[in-house]
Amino acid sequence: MRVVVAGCGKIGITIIKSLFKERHDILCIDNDQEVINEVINSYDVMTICGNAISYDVLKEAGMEKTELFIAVTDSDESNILSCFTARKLGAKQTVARIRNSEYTAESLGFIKESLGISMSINPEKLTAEAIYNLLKLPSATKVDTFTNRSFEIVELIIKKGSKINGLSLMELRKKFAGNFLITVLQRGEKVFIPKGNTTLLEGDKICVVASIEEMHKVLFSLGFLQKESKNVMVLGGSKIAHYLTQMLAKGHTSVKIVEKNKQRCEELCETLPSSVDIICGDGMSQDILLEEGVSQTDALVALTGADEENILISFYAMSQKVPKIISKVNTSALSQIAENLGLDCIVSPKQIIADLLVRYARALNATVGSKVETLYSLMDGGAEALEFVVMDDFEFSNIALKDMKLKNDVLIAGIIRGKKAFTPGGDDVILSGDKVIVISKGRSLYSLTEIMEGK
């Protein structure tokens, strides 16, 4: 597929990297020649140095043969205008990053329909939603949901003294009730789909798939479930903090934001509910954190603009025995270091957006039999969870799963049939209209047929 990416900042580069791995034909636009040079040195892609809202630049970029145009510059208005122009010049699908919280769902819908924008993305809002899910399931290090929240997939770390430490998956099934699957396991640097005789060990990171109704019961049974975080301290008054606080306040969660910029504090006071405490101070100050009760809080969320600060604050919170700590870290190298040193819960806005656009690109590449509805990266990219919509012409419909010959490192983890979501057994079949959740390790899947041997 031919993809044009306008804007090569942090998010743009991550999108380019992810789509480049997917083997798409990519052209990049940015008005900074130094940035363009960095892209050229890192990736085998075409580039144009220029303004993405320029008719001449977009004409030169070949919009008439572009299947997907993605605008992720720093300006919402530039992204909207460039998508409009790109569509008029022939781009088939356009995606605009629109971050301003003043745009409501209604106004965004009007803009998209009027200007022919296929999709709008808001990294800050999506990141806030990811953090919100983690605060609702504090034992998890990552939480993703599928269609209509029918299924959840959560990443968990087996701690010292865990009741499942030393059990094989077969023993686990016999000992613990619940309709669930352990689908992926990471042990050190190795990521794999476990078998029935695989023994779980302290320090392993596992992915558990269950229906939304079952997940709390499953986690409680396995000894992972903690109470929801009802007293949250947020460091940094960013857009993410604003969206997150709105979500938490609706659920009657007590929120305290520590922000050192006085003007930003005033803005937050004007736009957030009166129940939210806004503290004007430096979140890097241990005295301020102690004074504001960090050691008594249920969760600390580090959302400052500096990765290093977020990591350091999080380690301090660990020393204060804060039960749940979430850090925003965009730099991959720093994220890996932080995880290796014991920070379990790290979110990356740029990776959330990259996963979303990889999924969108695969859906546009829909082949015979199925199309990609949802895609999530698991275990830091070591595996994927995909949700496929089954078409009428899927050639393996009505065949019992036990009779299917699946490729190695592929697992069917769930089926959504109408309003029913279930973990399938060997006698279950796939039907037209089903949504099928597949776990894949070491391979990129574009259709459901590709999970079969010989396909």
Given for the second form:
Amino acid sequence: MRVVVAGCGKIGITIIKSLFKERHDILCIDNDQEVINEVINSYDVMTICGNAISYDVLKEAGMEKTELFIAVTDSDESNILSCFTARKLGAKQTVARIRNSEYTAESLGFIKESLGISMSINPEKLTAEAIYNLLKLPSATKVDTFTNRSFEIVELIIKKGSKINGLSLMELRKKFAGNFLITVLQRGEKVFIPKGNTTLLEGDKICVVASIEEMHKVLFSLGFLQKESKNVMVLGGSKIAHYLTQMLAKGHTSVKIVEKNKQRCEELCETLPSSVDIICGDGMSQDILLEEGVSQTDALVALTGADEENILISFYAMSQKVPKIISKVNTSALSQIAENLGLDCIVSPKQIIADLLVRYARALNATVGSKVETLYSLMDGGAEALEFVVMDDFEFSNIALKDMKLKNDVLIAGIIRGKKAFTPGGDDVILSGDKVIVISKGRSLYSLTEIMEGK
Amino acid sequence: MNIKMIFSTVGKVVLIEAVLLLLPFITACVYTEWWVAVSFAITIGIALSVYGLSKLFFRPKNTVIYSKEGLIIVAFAWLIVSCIGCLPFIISGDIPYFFDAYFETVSGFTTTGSSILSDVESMSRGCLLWRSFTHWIGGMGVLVFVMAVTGKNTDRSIHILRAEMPGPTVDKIVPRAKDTAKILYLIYIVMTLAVVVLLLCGGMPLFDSLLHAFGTAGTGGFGVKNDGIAGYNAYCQWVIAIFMFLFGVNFNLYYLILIGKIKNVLKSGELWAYVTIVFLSVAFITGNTLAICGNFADALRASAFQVSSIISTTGFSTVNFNEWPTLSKSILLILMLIGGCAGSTAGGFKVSRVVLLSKSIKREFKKVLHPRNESVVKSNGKRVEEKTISGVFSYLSIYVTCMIVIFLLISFEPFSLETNISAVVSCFNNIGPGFDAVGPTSNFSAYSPFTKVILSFAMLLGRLEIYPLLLTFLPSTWIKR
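Given the form predicted alone above, produce the structure of the same protein in the form predicted in complex with the partner chain.
Okay, now the whole complex, with that chain kicking things off.
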């Protein structure tokens, strides 16, 4: 598929990287020659140096052959305009990054409808949602949900003294009832799908899939449940903080934002409900954090503009025994280091966006029998979880799962049928209209048929 | 430094060469030259075992390469390919001495066309075909070929493409380097076939047309006759003249024509400069040689052929231009230095660099007159980066330095100044014949083995545009810091 990415900033580059791995043909546009040189040296893509809102540049980029146009430059308005122009020049699908909160859901709908923009993405809002999910389920290091929040997939780390430490999956199954599945396991650098005789060890990272009603019960019985964070401290009054606070305030969670810039503090005061405490001060200062009661909070979210600051504050919070620490780290090298040093809960806005676009691009790939609905990368990209919608022409519908010969590193983790969501057993079948959740390790799936051996 | 990746890629190049050696092998069989066929079979065996060894010892886990690795891969690949390529000549006995055979092969791969053979016609058919086929392989590049046929998609393959493709900047025409390589080769193959068909129509035998097509396409210049192209009819001479000119044009332009963007082609400043230089040179030389050739048609044909042959750095000849007046010879010498367009199979300094140089010199003049004047250099309507311009200037200085050093190295030879200068210019710019004792009717066999090695090195330097080879032999490239 031919994809054009306009704007090669942090997010643009991550998108290019992820979509290139998906074997798409990519053309990038940026108006800075230095940036273009950097991209050309590191990725096998074509580049044009120019302004992406210019008719000539888009014409040169060959919009009539382009299936997906993604505008992720700094400015919302130029993204909207270049998507509009690209659409008029023949691009089939257009995606614009629009992150100003003044574009409300309503106005976005209107803009998308009247200008023919297929999707708008807001990295800050999506990141806020991801953090919100984590705060609801603080024992997890990553929480993703499938259609209508029917299923959840949760990454957990087995800590010292955990109930399940040293059990094999078979023993685990006997000891703990409940409709759940341990799907992927990461031990050190190695990622694999565990078998019945695999023993869980301290330090392992596991992915648990369960329906949303079950998840709390399951985590409780496995000894993972931690109470929902009711008292959150947010460092840095960024856009993400703004969205997150809005969501948290609705759920009667008390939030305290620490922000350096006085003017930004005033802006936040204006737009956020008065129940939110806004402190004007430097989040890097330990005195201020102590004064504001960092040791008593349920959770600390580090959202300042600098990755390094976020990491350092998180370590400080760790020393203060804050139960849940979430840090925003955008540089993948840094997040790797931070994770190795013990920070387990790291969110990266650009990775969230890249995942979203990879899923979007895969869904565009017309395949027989099924369509990709949701896609998440698990264990830092070592595995992925996909949700497929089964169509009428799916080859293997109505065959019991135990009779299907699946590929090695593939697992069917859940089926959503109408309002019902369940973890399938050997006698269950896939019907057309179902939504099937599949976990795959080390292989990119484009259609449901690909999970079968020999396809 | 990813040494494993370097040698595994070089191994792949050798494998490809083994496959390509099948063509002369088959030819030798067809002409029942059994001993020649055996010598090709031995060479293929050696190439395959080199590939096997590289496969055995270098299994890269990490396939990431950077600019440095790209340059070294290209340099090593060319050195080894030439070493293996010269074996059939030695084994079959057509060129018994190693230095001669190596000179001849390097001259083939670098599309130079300088020869040490005094009697081409006595050579075996198999070796003749291999000699010309090396032009065709080297013209577009060995590694570009490897990239086009092997299915590897690495993020940074652009570094290899950049190290092997001539010109100040490399533009991809489609997003993937691999697809770009494929398209370029496809255009190359189709154009080569066109030459073969057109030559056949002119009554040239199949074997001769194939070999001349290889020589023309790669802008090489090895022929099959002792008198070059002079023995063929006027039609064939025109066909070759026109195609030599065409193969000196940037291949990206042909792709633009294919996808219907002719407007963009006409905007290319380099193309216009190239066309203008050719027309002016033809006009001057025609006028200058009218007296020698007798009639206008002959003079036009001879000068058009020679101009197109020299500027595209092919080196075919229909007349002995050694006997032309000094003005014509001087023009030819200048054309040798200029060379073809970037992104073509031609060698030389490249028209695009000349264009950039002249534009920035014009700007410098302006600055001297009006010190506060601000301006940028533009090419094809777009601003050229200062980095590119300073790159061209430093290339110019290193280009001149290399030529001077090589000239000094060979100056102990007992030949005239004209001979030595033209030999260096001709080898370094991958043209073929020079003037005087190395003119179109003579050859390089009189030089000592030492000079032949130096000149072989000069040809490789010129083909790979200096940096890859020079950097590979710099200790600082290899020292770990």
